[in-house]
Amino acid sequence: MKKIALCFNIHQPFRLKRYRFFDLGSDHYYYDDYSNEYNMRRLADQTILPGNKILSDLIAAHKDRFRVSFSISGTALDQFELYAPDVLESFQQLAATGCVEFLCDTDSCSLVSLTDRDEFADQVKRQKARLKNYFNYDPEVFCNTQMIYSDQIGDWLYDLGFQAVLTEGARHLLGWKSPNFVYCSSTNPRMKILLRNYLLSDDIGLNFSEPQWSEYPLTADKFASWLRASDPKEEDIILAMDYNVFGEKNSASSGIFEFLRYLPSAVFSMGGMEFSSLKNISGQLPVGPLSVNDPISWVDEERDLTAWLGNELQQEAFQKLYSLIPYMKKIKDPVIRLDWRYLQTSNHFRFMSTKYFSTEKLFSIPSPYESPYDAFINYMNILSDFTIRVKAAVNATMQKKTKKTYEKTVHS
């Protein structure tokens, strides 16, 4: 029985307000509240609430024959609480069915897995705790920011207790191999690697509303027939995409919600296929190892990191941000730590990308800036102010410790 996995990604960054150089030292609030609330409510009303209603109906109709997985970033969860508590409630209702799986990510959808093991572990542990708190769910499969993965990241994840990771079935990684099998890490055979079938996923995510596409229009029956026509020896097909494929990238009038509603029935009518969680798929024996020396992602034809770290602007911002890690380890101030989380979100670096026109279609969140340079200047102004605050807080902490040590010495 071939296993079909539907996996949806939901992420919203905390967008930054326009921050001038002259604001340094006087304005420590960095966020565009209006834009964040507007975009969260739009995503809620156009995508999440109608999509979750359909998923709830499908689970009621098909019981545990239908399963779906979600990867929800920590910043999206924060915005659910702030701006869309009805969305949070709808996910809690889905979680209660037992037919919905939640994948773990870094807490702030960051790029920290590329730089610091301890900070990465802290963010993963926080996200696990949040999924437990919100949905009473203990995630066993990891899906990193933008599906970034390498052998090193896999080793770190195994040490954190994960048995499987979802990443991109990149052509240059697989060569002649198929993404429709379970693989294992070449450095740790106990770490399972699950691969997104990007061709079939993108037929829904990128091509559904394209009249020029040779297969337009895409119906649930046609798509189910493609799934059924895959090599019978292949064990699974993982379809992963941004959730805003439904209602935002493809408007409701395109028929995208009807496609989702009728896909399970179409799949079941073909026979030989079932819907599965990624946790269940990861229980299969791997067919062989995959070696991923250089990090891959699910973005661009290159499936690499250049959308976030491909130019000198991005690299400078990245290096300056993470140079603060030694300082942040000494800080407990909740406001500073919250800003630390939100400034790490990968979108801030993507907005600086000079690969703008090649990547824009593939990203679910468009840039709010007129140019990558504007994005860089705005971010660096904020980061400069944040750096001043961080170092001042560390100095104040050290002075308090020194004073206590002195007083203790005098009194003794």
The other form holds:
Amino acid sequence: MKKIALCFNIHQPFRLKRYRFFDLGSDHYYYDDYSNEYNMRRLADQTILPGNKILSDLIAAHKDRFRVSFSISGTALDQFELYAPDVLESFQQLAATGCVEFLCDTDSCSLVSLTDRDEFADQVKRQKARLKNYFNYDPEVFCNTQMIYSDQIGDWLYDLGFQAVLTEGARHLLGWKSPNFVYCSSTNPRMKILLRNYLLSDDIGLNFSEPQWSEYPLTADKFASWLRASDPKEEDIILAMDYNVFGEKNSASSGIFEFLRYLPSAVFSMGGMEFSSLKNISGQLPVGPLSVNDPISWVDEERDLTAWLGNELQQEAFQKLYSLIPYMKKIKDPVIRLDWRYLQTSNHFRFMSTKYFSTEKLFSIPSPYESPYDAFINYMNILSDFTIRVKAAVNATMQKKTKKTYEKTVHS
Amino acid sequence: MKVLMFGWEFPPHISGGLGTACYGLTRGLSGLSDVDVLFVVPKVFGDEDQSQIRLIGADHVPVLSKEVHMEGFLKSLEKIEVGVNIYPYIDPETFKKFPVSQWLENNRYITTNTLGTLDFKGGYGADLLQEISKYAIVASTIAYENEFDVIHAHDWLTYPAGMVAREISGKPLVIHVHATDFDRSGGEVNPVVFDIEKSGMEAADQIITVSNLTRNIVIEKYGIDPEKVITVYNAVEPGGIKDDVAAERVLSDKIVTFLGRITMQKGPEYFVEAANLVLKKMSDVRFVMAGSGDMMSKMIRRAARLGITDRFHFTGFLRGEEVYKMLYMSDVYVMPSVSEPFGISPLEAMQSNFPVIISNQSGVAEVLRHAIKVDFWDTHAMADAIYGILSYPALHKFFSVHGKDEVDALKWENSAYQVREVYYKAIGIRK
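Could I see the form predicted together with its partner chain next, after the form predicted on its own?
Okay, now the whole complex, with that chain kicking things off.
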């Protein structure tokens, strides 16, 4: 039986408000509440609620034969709580069926996996705890921010107790190899690598409502026949995409929801295929090692990091942000810690991208800024204010400590 | 003595130093009992301060005939070739798309509205050159209908008007050079603008420049007889920052400010490099580049590459009170202009007790003693000056106290006296 996995990714950043230089030192609230609520509500009403309704119908209809996986970022979870409690409830109901798998991510969809091991571990553990708390689910497969992966990240994950990771089946990584197998890390054979089949995933995500496409219109039966037609030796096909492929990138009128509704029965009627969780797929034996020295992602033609760290603005912002790690280790203040999480979200760096051919269609969160420069200025103003607060807070704790030590010494 | 004065902008509708200077000068002249100024601008908006001068809007003057043949009417301008097919502030790409022949056809005749007046937009729009010629047409009407002894035209936009008025009335023309295209373009002058400037200067009986720096440009680049070029420095309106815009200072860091258009003329790149040098030695200082312009993105990239953007901020374009708020937050004001004919803004900063660092390549450097002057390219000297003012309170205090005294002594009345001398000289020559 060939295993088919459906994996949906949900993420929303906390967009930043217009923050002027004049606000430095006096205004410590950084977020555009209106825009965040608007976008979250839009995603909920256009995509998540109708999508989840179909998924729960499918689970009811096919019982244990249907499986689906979600990767929900920590900031999206926060926004569910703030703006869309109905969405959270809907996921809790899905989770209760036992047919839904949740993948673990860093809890603020950050790029920390590229820089600091301890901070990365913290963020992973926190996200794990939150999935347990919301959905009573212990995630065993990891899917990093924007599917960023390298050998080093794989090693770190293994130490954190994960035995499988989902990443992009990038062409430059695979060459003639097929993404439809389980591989293992070349530095640690126990770490399984699951690969997204981007061609088939993009047929749903990008091409579905494209009349110019030679295969337009795409029906569930046609798609199931393609799945069936893949090499019989291949063991699994992982279809991963942003959840907003349903209802937003492809509008409801394009028939995308009907496609989702009929896909399972089309797959079952072809025979020889079953739906599976990623955890289940990762139980298979790896067919070979994959070596990933330079991190890969699922973004842009290059499938690399240049969307976030491609120009000097992005590198500067990234470097300045993470130079605060030593300070953050000493800070307990929950408000500062929360801002620290939200400022790390990868989208802030993506908005500063000056890449010429950044595939706009894949840009799941459009930039709220006029230009990359505008994005950079605004972010750096906020980061400057944040830095002032962090350093002040650290100084205050240090003084307290010194005072205590001093008093102790004097009294004894 | 009656003066017919042509300007392009008048407060509060100003985009730069020109309007401020015209206002200050006319105020100064109005203080002289024997001088009467009739000020013409392309468009009167209605909210200008007309207490001390008479302001005429060219858009309110009826032109004699309903339809004026432009080529014929502008006979006196033919030699300067107001090439209507050349569009002043436009990039080559847009120019290619621009239907030149069609535009020429449409603009051979200038149509008046039903009141017999021409419509003016005011400001610096896309049809700037056409506005300039329209303005010149109206100038001839004004010259016919008014009595005056001398004509005074401010900057190249009004030279054609001044020349037409001179031709018609036979009165002497004084032109006032607030800037030349060499300052604005860094040497690569727009030939059309250059031609207008040069013909204006040649036609003028006397030329007033705002600094010796500009005087030299007029003499050397435009080939004008040094005898008829006289420097009269600008001054500054008394005032300074009012307390009601005083922002509360919440940052403990020192702030160094660059305020102005981020263009080649203003030398922003030297400010960035100097900031980088200072930041290597000091940590409790922030640099602000306030304003916008075509070099802004380049400056952002440079600052990012130097790794100083946590201490180097960009505000974008500032409006109204924000400018004063920014100044009030500053400890030092830096103007590293590559070529600045005068530069009133450092004077305004000094008036409010802020020390300034200015480049030797600015006209204002000729009149100030209590300001640090450096060559714009000498970023080490600039960094040294910034560091000094920030680190040694005595220096800061010295500059702010003496700087204010010095600036308070610069009065428009004095400039007006000198301008009046120029008028008399021009009238003498013309007779």
